[in-house]
Each structure stands twice: as C-alpha cells, then as structure tokens.
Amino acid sequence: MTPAIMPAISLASQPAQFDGAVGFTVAEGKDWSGALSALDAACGGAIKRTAQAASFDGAKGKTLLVLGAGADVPARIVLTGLGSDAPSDLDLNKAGASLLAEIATRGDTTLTLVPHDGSAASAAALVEGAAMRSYRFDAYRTRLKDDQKQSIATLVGACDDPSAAAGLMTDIAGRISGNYLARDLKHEPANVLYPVAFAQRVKDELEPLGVEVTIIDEARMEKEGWGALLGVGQGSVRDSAVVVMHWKGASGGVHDDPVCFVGKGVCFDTGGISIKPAGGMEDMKWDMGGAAAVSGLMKSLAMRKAKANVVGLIGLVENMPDANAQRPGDIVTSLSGQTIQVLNTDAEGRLVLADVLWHAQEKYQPRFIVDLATLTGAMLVALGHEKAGVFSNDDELAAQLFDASEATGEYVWRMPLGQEYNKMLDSKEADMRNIGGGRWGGSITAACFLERFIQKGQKWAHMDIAGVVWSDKPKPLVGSGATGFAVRSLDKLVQDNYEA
C-alpha cells in the first residue's frame, strides 16, 4: 500500500525573484497591486495585455494561464478570478486548487501561490485548496508518461508576514494528511485492503501519532455477542475486525464524555447472497467510505494536537456471496440484544452500524456520535452527487454538522426521521426486519433502523455520505476519485464546538 505524497507546504514573504511557477489571484473591479503589479512592469505589460486579449476580468471562477510573458518572469503565470465580493475562506481553497490544476503536469516543482490582499491567512487558505486539489493516486499505475505526472512537489504561499499564520499551517497540514488517508483507503483494491490490512494499516498511521488503537478481533466479538456485524462477514474467508481509536487531546488530561465516529467499513460489498449487478460491482471497494472518513478525521485530530477528547470506531467486513454466507431470512441477534431478520444480505452496513454503535455507547458514553456510510442508493436519488443527507434527534448536532459543512464545501442536508417510517421497520418474526417494506424513503428506513440502537438520551447523527465519497466528474477541490469527504468538515465540527 503505497499513499499518496502530499507537497510541502509552507508560507513566506514576497519573494524579489519566483522561483518556478506562479499563481495570482484577482479582484474583480480592482486594479492590481503588490507582486502582480511588480511582474507585469518588469514584462513590461505583458500579463495586462494577455488578460485583455483573454477579456480576463477576475470573474469569479475564471482561470487565466500566461506563458512565457518575458525573459526575467516565470516562464508560467496563472491568474485566477475572486469576484467583486469578499472571498471566504472556501473561495480562496477553490481558487488555490484552480491554480494547482492548471499548471500541476507542466514541469514547474514549485508553485507559489500570492493572495491578492498579501495577507498570510489568505494564502494559507489558497495552499490548502491547491494542496486538497494535487491529491494523485497513481501507485499501481507504471507507465505514465512524464507529462502526465503532477510535477509540482512545493506549495509555497507568498504574504506580508508568514509569522501571522504559522499556526494555521499546522492545522492545515493535519487537515490535508488526513484528507489525504481516507482517499488513500477508498482508492485501494480490495485484494489488499480487506479488513485485517485495513485495521493494521490504521494502526501504523495512527499510533506514531499519539492515538490508542485497540483491533478488536473475531474470537472477542463471538464471545461477546456482535452478531448483526459477524453475520455480514461470515461469507468472506477474510476476517472481520472492528478498530477503536482514542485521541486523548483534552486539555487537563480529561478523558471521559469523549465525542465519538463511527463508521461503516464494508471492504467490499456484493451484496451477499442477494447479489448486486456485475456492471459498477468495481466501485464497491469503497463502500468502506464511511471508515476511511473516520480513520482520515483521526489521523487530522492527532496531527493538530486538537485539544479534544475524541473517540473513532470503525467496523470491517466483507460481503461476500459464499456457501456459508448471511441467507435472506435469517435472523441474527446483535450486540444490544434486539433481533433482526435479515430479509436483504445487500442492506449489510446497517447491520455493521448497528453493533459498534452499541459498543459505542456501551463503552464510552461519548457526548454525542456521528455515524458516516455508504449507506443507501436512495440517498444518490434523493440528494445526487451534490450533498450528503444528515439524519439527526438534535437540532444542535445537526445545525453544527450543517455550518461546518457550509464552511469546508462538504456539504449536507438535514433529513427526516419519524415513527410512520419506522414503523415500516417491524417484523413479525424477529426484533425487526433489516429493510422497509417497499423502495419508498429507503435512506429514510435505513436511519430508522440506526436509530434503534441509540440509546435514549443519546445526541446522535447519522450521515449517509453514498453519493459523496468518488466522483467520476472533476470538482474545484478534489478533482475526480475519492474525496475524502467529511474529514474537513467534521474536524472544524470538533475545532469550532468541541475543543477547550
């Protein structure tokens, strides 16, 4: 398993002279100033007329690249437009990940990115955004040509005072390594991430940072009791685990009431028994999205030494179609003691959930949980591509998750829960049935199901990230693959909320 590298990062002063790329950002409406202002003299208006030719104004959104502007300049020179209006901090990520993407296979090892503002804040947000957006996973491809590797290996940005942000660098290197994990993760193959690999691989990344990991194996969970997760792994040769990772960063040394995530990690997922189709079966090797969240938040926390008491579970199985498989109709009793019937092998991640919930609880008696999965296709239906559906019994839980998202570009949409949907989850044979009755509110029933083994009193959330964690199309920060999605958000959820 090899990762992803990540550019260095770092801010400095304006420099006198660039070495090899550079990237400008633009106001819309403003004249230039500061080191833009400097180079176009020093080419003697060479970008200025590029841009007019290009009628490049500093529309938000718009990207202009300028190529051998003069012998004493960068040979590369990229602009990228803000708008009229204040940039957020999201504007500014955006506008460094198109900086990125336009010169990242050009030749240049080194990117400096210069904020029009010269503030050290605002490149420091535009080399997370470019950093976020040079995520490449090629381990496994051996004969790409040279000017299909990303060649950028530096992201400096340039300010008036780098000293202003040096703490902010600390934070975005533990957001952008942990980000970089949970793609790592969801770009596996399964042959060499099934759940034994996954949890060790957690652990080498982890423990050398400060978090406790504890690997809980198959010979514990039969012995006590997690049989709604063992049965989805029972078809696989390969064993199932679920891994418990602890950063105790709480100030004071305080370790109880800890918050807590939990994620779905089936390694791959055929659906069981009631096998899937064979077209895009491929993709079910990151059905294990919701735990590489998990794993990538964590290793973000330790990094940045959060002033957190946080608590990641994740639980790692198979779902494999074998003569000793899960069958539709059997009934299975999990961790709590409630009994399901098992009516569709390929509705498994609920049965997972289910159990290191309990455990969750049980065990930590966390101020709230946060549950991240792959969980539904009905989720892509009802949201597409575009947001992740937030299922919550807090109203201040679920505002939290909705700002952190709005502030990082991973965003959510509060849905519904209700008895007249969970009704629809009774058995006559069992506790419960594991499905609906029929294909209506399917992200809805599967949050229901959840929901019944939180215990009462418990602030709890539920994300179903389906339609959220790869994405075939380029988007501004991520690009195309695996997004990481929801280790940005959810690590502002614990900065902004949760730290002392």
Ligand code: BES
The other form holds:
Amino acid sequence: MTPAIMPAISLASQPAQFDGAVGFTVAEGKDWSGALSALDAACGGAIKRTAQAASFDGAKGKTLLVLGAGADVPARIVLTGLGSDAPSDLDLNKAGASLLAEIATRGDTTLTLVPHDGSAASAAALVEGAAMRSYRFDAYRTRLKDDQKQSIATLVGACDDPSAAAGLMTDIAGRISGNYLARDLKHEPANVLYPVAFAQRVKDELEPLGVEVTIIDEARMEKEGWGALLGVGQGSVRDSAVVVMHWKGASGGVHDDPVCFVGKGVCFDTGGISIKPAGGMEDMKWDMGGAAAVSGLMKSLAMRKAKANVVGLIGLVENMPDANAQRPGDIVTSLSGQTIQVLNTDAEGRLVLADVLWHAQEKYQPRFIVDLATLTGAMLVALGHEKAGVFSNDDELAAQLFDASEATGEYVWRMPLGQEYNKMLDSKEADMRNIGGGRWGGSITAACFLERFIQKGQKWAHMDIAGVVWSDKPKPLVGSGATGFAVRSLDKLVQDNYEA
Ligand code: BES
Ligand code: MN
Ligand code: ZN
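The structure above corresponds to the form predicted on its own; please provide the structure of the form predicted together with the ligand.
Time for the whole complex; same chain goes first.
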C-alpha cells in the first residue's frame, strides 16, 4: 500500500519573482490585482494581449493558460475567472482546483496561487482546492511516462499578510490529509485491503497522531454476540474486524461526552449467496467508503488537534459466496438481542452497522451518532451522483450536516423516515427482516432498519453515500475516482458546532 503524496502547502508574502508556475484568480469586470498587473508589465503586456485574443474576461469557471510570455517571467502562467459576484470559499476552492488541473502535469514542481484580493484567507482557500484536485492514485502504475505524472509537489498561497491565516493552514493540512487517506483506502483493491489489513493501516496512520485505536477481533465478537456482523463475514476466508478510534481532544466541561461516527466497511461486496451480476461488480471494492470517510475524519481531527472528543467506529467485513456463507432465510441474533431474518444476503451493510451502532451507544452514550454507508443502489436512483441522502431523527443535527455540506460542496439532501416504511421490515419469523417488501423506497427502508438499532432519545443521522464516494467523470474539486466524500464536511461539522 503506497499512499498518495500530498503536496507541501504554505502561505508566503507576494514574491518579487515566481519559482515554478503561477496561477491567478481574476474577478470579472474588475481591474486585475497589483500582483497580476506587475507580472503583466514584466512581460511587456503579453498576458493582457493573450487574454484579449482569447476573449478571457474572468467569467466564472473559464481558464487561460499563457505560455512563454517573457524571458524573466514563469514559462507557465494560468488565470481563472471568478465571475462578477463575490466568491465564496467554495468558489475559491474550485478556482484553486482548476488552476492546479491546468498545470499539474506540465513539469513544474511548484505552483504559486495568487488571489485577486491579496488576502490570506483567499490564498488559503485556493491552496485547499488545489491540494484537493492534486490527488492521484498511481500506486500500481509502474509504467507511467513523465508527462503523465503529477509534477507539482509544492503549493504556495501568495498574499499580503501570510500570518493572518497561519492557523488556517494547519486545519487545511489536516482536512486534506484526511481526505487523501479516505481516497487511498477506496482505491486500494480488495485483494490488498481486506478487513484486517484495513484495520492495521488505520492503526498505523492514527496511533502516531495520538488517536487511541482498538481492534475488536472475531473471537471477541463471537463471545460478545455480534451475530449480525459476523453472519456477513462468515463466507469470507478473511477475518472480520471492528476498529474503534478514540480522539480525546476536549479537556473537561460540557464537551466531554463524545460524538460518534460509524462507517460501513464492506471491503468487497459480491452480494454473497444473493450474488450480484458480474457487470460493474468491481465497483464494490469501494463499499467500504463509509469506513474510509470515518478513518479520514479521525486523521483530520487528530492532525489539527480538534478540541473535541470523537469516537470513530468502523465495521470491516468481506461479503462472499462460499460453502460457509450465510444463506437467504438465515436468522441471526444481533448484538442488541434483536433477531433478524436475512432474506437477501446482499443487504449486508445494514447488518454490519446494526451491531456497530449498538456497541457505540452501549459503550459511549454519545451526544450524537452519524453513520456513513454506501448502503443502497436506490440512493443513486433518488439523488444520482450529486448529493448524499441524510436520514435523521433530529432536525438540529440534520441542519448542521446540511450547512457543513453546503460550505464544502459535499452536498447532502434530507430524506424521510417513518412508520409507514418501517413496518415493511416486520417479519413473521423473527423480530425483523433485512429487506422491505418490494424495491420501492429502498434507501428509506434501509434507513428504517438502522433506526431499529438506535436507542430511545439517541440523536442520530444516517448518510447514504452510495452515489458520491466515487466519480467516473471529473468533478471540479476532486477530479475523478475516489472523492473522499464527507471528510471535510464532517470535520467542519465538528469544528463549527462541537469544539470547546
Ligand atoms: N453496497 C450495496 C449498495 C450499492 C449498490 C452501492 C450500488 C453503490 C452502488 C449494498 O450492499 C446493496 O447491495 N444493497 C442492495 C439492497 C437490496 C438487496 C435490498 C441494493 O441496493 O440493491
Ligand atoms: Mn450488498
Ligand atoms: Zn454493500
């Protein structure tokens, strides 16, 4: 497992001369910044002339690459438009990302990003976006040519007063590292990243940062009665595992009770005996996207030393067909004591989460729980690849998730729970069945299943991230492949609402 390398990031004063490539933001209909005008003067107006020839006026999302503008200026200068409205942080993130995308493989090792307004906060937002877009998973590409490789290794935000955003850079480094970890985990194939390997990787990443990491193995789960989770893993030659990651960043006072994040970590989902069709099954290597997000979040919180107590719990299994696999119709007893008739072995994520959610509540009495799971194909039918579904028994928590998601571009949309859906899970032979009656409303019945393992009064939200953990087409901020969805938004949720 070779981790993707994050570029070094920093802020600096506006340099007299640029080292490597340089990128600028341009506000539509406004004068160019002093820094950009000075560079243009240094190359005899070549940038302005190119902009005019290309009709580049700073319209939102448009970029302009200026090559070889002069002997004493960077060989590659790139401009991106912000439009005429005042840009949000997310707009600046996206601007930084498009500047990076334009320059990434052209041979420069440093990219300096210069915001239109010269402010440290804007420079930091550009750097964050560029670092997000800079992610590459090339671990197994042994024959990449130089011009296919990412050359940028250093990102510098140039601004008038770098000290104004020094703290911000620590936060950004944490969030990006967490996002990168989540993406690495999703990219790794299932022959490499099986449950115990996942657990070990997370331990190696997080313990040095001061996170307490406990691995609950199969023997302990058998003794304690994690029957729902173990039933899913029993067809695999790989052992199942649960990882508990405890970050104790708050000291004393009302903020001591932890908040919990729970992730579905199905390292590969064949469907089991209710086997999936062959076409596209390879996608199910990222059926651990919830667990990846929780692991990345813990890394982010620890790196920026968040003043909060947070427990991340992930249930790691492999869902395989096998002579010893769970059969349709099997009845398992969950950790909560409730029995479940497993009518479809492909509805396995909810079985894993049932036991991990129960353990989280029994052990930590959390202020809230958010679980993340690539839970249902029906989620893609409802919201496509643009937004994740949020199901919650608490309006305040749902609103906090929504606000954090809007700020980071990791969009969520609220979906319903309700008795009408919940009762579809009633079984004549056990306390419940693991699927609803038909295929309609599949994401909602899945969420209702999880709700049956939420204790009275427990604030809880479930995020079905099936449509957003991976993107085949390039997205502005993340490019294509694993997105690391929810690391940055959940980090923000904690930072904005739960830090002392
Ligand atoms: N991991 C899948 C959900 C999934 C499917 C995520 C496609 C992303 C893309 C999950 O375990 C699953 O198989 N769910 C079934 C549930 C059904 C059997 C009730 C589904 O959605 O088809
Ligand atoms: Mn499945
Ligand atoms: Zn699954």
